[in-house]
Amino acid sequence: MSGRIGVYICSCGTNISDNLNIDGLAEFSAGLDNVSYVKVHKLLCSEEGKNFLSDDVLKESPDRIVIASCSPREHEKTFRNTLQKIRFNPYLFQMVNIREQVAWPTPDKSEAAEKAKAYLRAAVKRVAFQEPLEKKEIDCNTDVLIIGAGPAGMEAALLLAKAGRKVYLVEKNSFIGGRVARYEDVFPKMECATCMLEPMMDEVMHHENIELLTCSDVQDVIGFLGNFVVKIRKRAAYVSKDKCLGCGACYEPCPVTVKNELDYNLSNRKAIYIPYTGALPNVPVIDEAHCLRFSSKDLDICREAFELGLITKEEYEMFRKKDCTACKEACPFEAINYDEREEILERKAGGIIVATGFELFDPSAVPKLGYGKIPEVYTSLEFERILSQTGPTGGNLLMKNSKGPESVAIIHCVGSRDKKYYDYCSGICCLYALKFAHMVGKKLPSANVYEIYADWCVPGKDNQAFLDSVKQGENIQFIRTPLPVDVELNQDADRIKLSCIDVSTGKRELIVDMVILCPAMVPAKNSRMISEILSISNSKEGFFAEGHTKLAPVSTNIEGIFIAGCAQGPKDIQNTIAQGAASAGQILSALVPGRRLELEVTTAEIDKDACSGCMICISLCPYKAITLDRENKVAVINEVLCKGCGTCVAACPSGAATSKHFTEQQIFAEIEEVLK
């Protein structure tokens, strides 16, 4: 324990001194164990306040240093940095909020002078239990790893690149654009979304700082901001990139056709394939799942036999050329090798950024809507590609039996703003349904449309003038329904029968000859994966969650992570691309060359004579710091990794784990004063 402590209480102008009596406070604070001086400024905070605590620390010598004011979180960062610039460790002061926990919420003065005395006589003992602690520096990558490439990962990979940085962007599928370069038009201006897109998509595949990971997923994350280490499993395409100029002669010669379910299941495809026309990049991959190669039944036995050495390689390589080559014979180009094989990477990042998309709800948990059963209703992004010039139809507005329908009918809000299923708005809806109106009336000028809605949801500047102007449209109804939104589908003949409740009419039946669903935007699939390997938090809905709502909108709770687009929640292809934007610009301010990176100082350690191997902490650990010696059979904290946040202290059973500047010692100290 140390013998000379300096206190030092700001009366913050008239904040802390209109209901405190700082005189008072001064000389009872003088009195306390330990107590060397004790000195009163108006305003600490500033500059002036700011060279009057180094002189004065220089001029006393303490040994330890209390300073009564207000947050720790609005200025202790600021008295550190104070204190650092004149060699006094940060780590051997304590600071003591008396503005917001006393003076503003305690309007009582005798009330408020009780608890000021108590917190600064809780802050004098613990502080004489602390210990110096030394800040450790490390060189930082500033290479960034983005998931997903979609327009937010596209957005944030370009501005990276182009600021110099190494760029990974690892995308699942074997194409890039996510799902907007499925569609045919965007709103509200109409835009043809490939076009929109292409010269993006373009750009990353040729940039020489981005490195395209396509049938790619993130299989392992270790480290921190600045040191990420991430394993990343690249599944076998059979086809070379290098090679291979999408010229497609390899399509037509295989024997399989399956249904396309990049394009919803509307239309077929080969074993060998490229999603859709205008993919990017060009080049076709192999389906295991469905070509005769590698989907034989027997070829799975015999390669496992392989692996277990049951047979020789030239018996599993006698076997496999029994087995269907069409495709490889047919390339002009030898681009097809049908002996690669799924790759584990290794790549080293400063920065990560999750842009994953999202997926839609499932209509088929609403059984009276009929869809699966009833032939012609749809998902709005089924209908996305019946639009669209490179879907089934050719970008003709046709029903499964090659006529276009005479009445279609819109519905809005399917599976949201719903508390059964997902109660929040998905802000976009209203206006694409609003766009799909306007197209089925450019392709089919005498179709009827229905848009069935509970209320319209069009934020921002140009989306009124949109939906005022589709309302001119001399074929489209109105019909608005309660919350939530309650239709029923039936078959009727070839025709559908749709009822619904009119809140200008009552009960409404209509017979029409498709009917569009507009359902929620929910999380990716492998959202709840990905958090479990990146160790980020998700929201209530099963997003991404933000670290604020409003001041940090695309962080998350690990630092050096971050997320945009709808991985965080739904939004516009604009919102998308702006969160894609300030994803990068928090990593290009956060990683900058040259600048090393602060470790955490605060961290937990172990008492290896008191630890008893239970790994309670491992499991527990959301920074993957600790690990175990299974020699001495005790746990092992990474310092680098370690973020002292204290999860493994409050767990570990035996109490060998504690926290650096958060000792039971000091906690005890400071609560019992408090309490007395």
Partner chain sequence: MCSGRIDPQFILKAFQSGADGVLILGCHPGDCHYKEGNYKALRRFYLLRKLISQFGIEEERLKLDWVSASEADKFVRTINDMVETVKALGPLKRIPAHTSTEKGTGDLQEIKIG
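Residue numbers count along the first chain shown, from 1. Everything numeric here is computed off the predicted structure, so don't read it as measured data. The term rigid core refers to the most C-alpha atoms you can superpose between the two forms while keeping them within 1.5 Å. What changes on going to the form predicted in complex with the partner chain:
After superposition on the rigid core, displacement of the C-alpha of Phe88 between these two forms amounts to 2 Å or more. Relative to the superposed rigid core, Glu329 undergoes a CA displacement smaller than 2 Å between these two forms.
Annotation for Asp242: C-alpha shift under 2 angstroms between these two forms, rigid core superposed.
The form predicted in complex with the partner chain is what I want next, because the block you gave corresponds to the form predicted alone; please supply it.
Chain alone follows, minus partners and molecules.
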């Protein structure tokens, strides 16, 4: 308890004194218990005012201070800093808001005077119970873990690596570049996607500060900003990165042929493979699930291959013995090692960036569209492969019967902007649908293209011009329909009958050869699992939730963990890169080598003797900051993780938890005095 409280009253020019009798308030304050002096100033937040405050505090040496002035939101920090500089503990100071809460909203002078007195009484009573609190700091690790090596993850990795940070770049696939690396051209300037990304991928693979971990996933993360410990599972690939030159000699002899899921099942691959020509790193992997050595069910596949005449009887017999070494024998560099095993790696990092990308809504959920049943109905990602020179048709626009389509329909908004599926707009579909129309026109100039759309969403400085230029195309027709997902597709001999509502002409039927669906962009399948591992929240659609829609778009609810790219929500490549860069910037500013991390001062505390170990607080803590000390059966608060929200304090049935600077005693004192 204190006995010498100094009270300072600021008239804020005339902002406060116009409506409040400052001298009267000073006189009243001087009469309060424990107040040893009262000083009045015209503008305490000015340079002159701050100097006055410092000098006066040094002269009077009070043990507690009350300042009655504006809102603490305005100047609490200012005064705390001023006091800190003269080594007066800033937590022994309390601020009273007599401007926004009294002088401004209370026109009646005598009411204002009474209100101001009540607030001063409360602050004087409260401050007496305040305790000095010390700032704490901890060392931090400045290395960074990035999950996902698509455009966002690569951009962040490069920026951080160039700034001298060690980066662990974890990628679940055997290759980097995400989905974009599998596109042909990108809108609006129709640039070649691979040419655009290749220099970036090359740098990522060769930068000395980047440890690229492909075929890997994050299994567990513990810790907090500046001090994360991460467990990474690296699956066995059976091909040594150091020895393999990517010559491809191993694919040919492999007797297993399966659908290539990384080519959206449009082509076949072997059990040792690279997913597409040009994939980087250009090192194949062995697919355990199908390789004869590692899986037995694939004897069936081998038998099928034999029955189809793809392999000879002798070969079949040999492979049946499951000691197939075809790829190893073919490898000129002894790069294949069947004894490689999965590894669990541990890495330490100070910050984490999650850039795990997106997936497409599965259109087979809308039976009318016939996806998965009608062979020539594709999703946009599948069509990207058909357009790609590294894709199943070598970049020729061909149907499954190897003929070029005479007419192609592109259906927008499949599952997006629709309450039944996803109510948001993915924001990029209109633009890639235009890109598709443009590319069809380029590859097959005589083909007709129908864009079946509901509305145009083409924001940005280049995109309207792009729409206008595509509209010039001769063979392109735009059909506006209220709800594209209501379009009906039916096989009609070897063509497709498309029925829809055209808003200008009513019911409309078309016969087309190929249909491309533009499905909603949805969260990647593993995003729930990643949220659980990292304790980061999801938005209602399942993307990772940003700290603040406008002000903190790449932050999460966990300090030190950032999100970038489509993992945060649907967006184009440009915005993905921007977020990758933003998250790198956040980390560079949050984790500075040599700088220690300041911890929250007003955290919660648990009185061991009063705690009954009921664990109510543990389940309530939104920061996972409380754990049970099993031996002593009491709750323990991790001061580094606690943000001081106080919810455990409000809930503790034994009164064992207290909030520093917001104790029950302090708050009760305020309530009693305000209401006196």
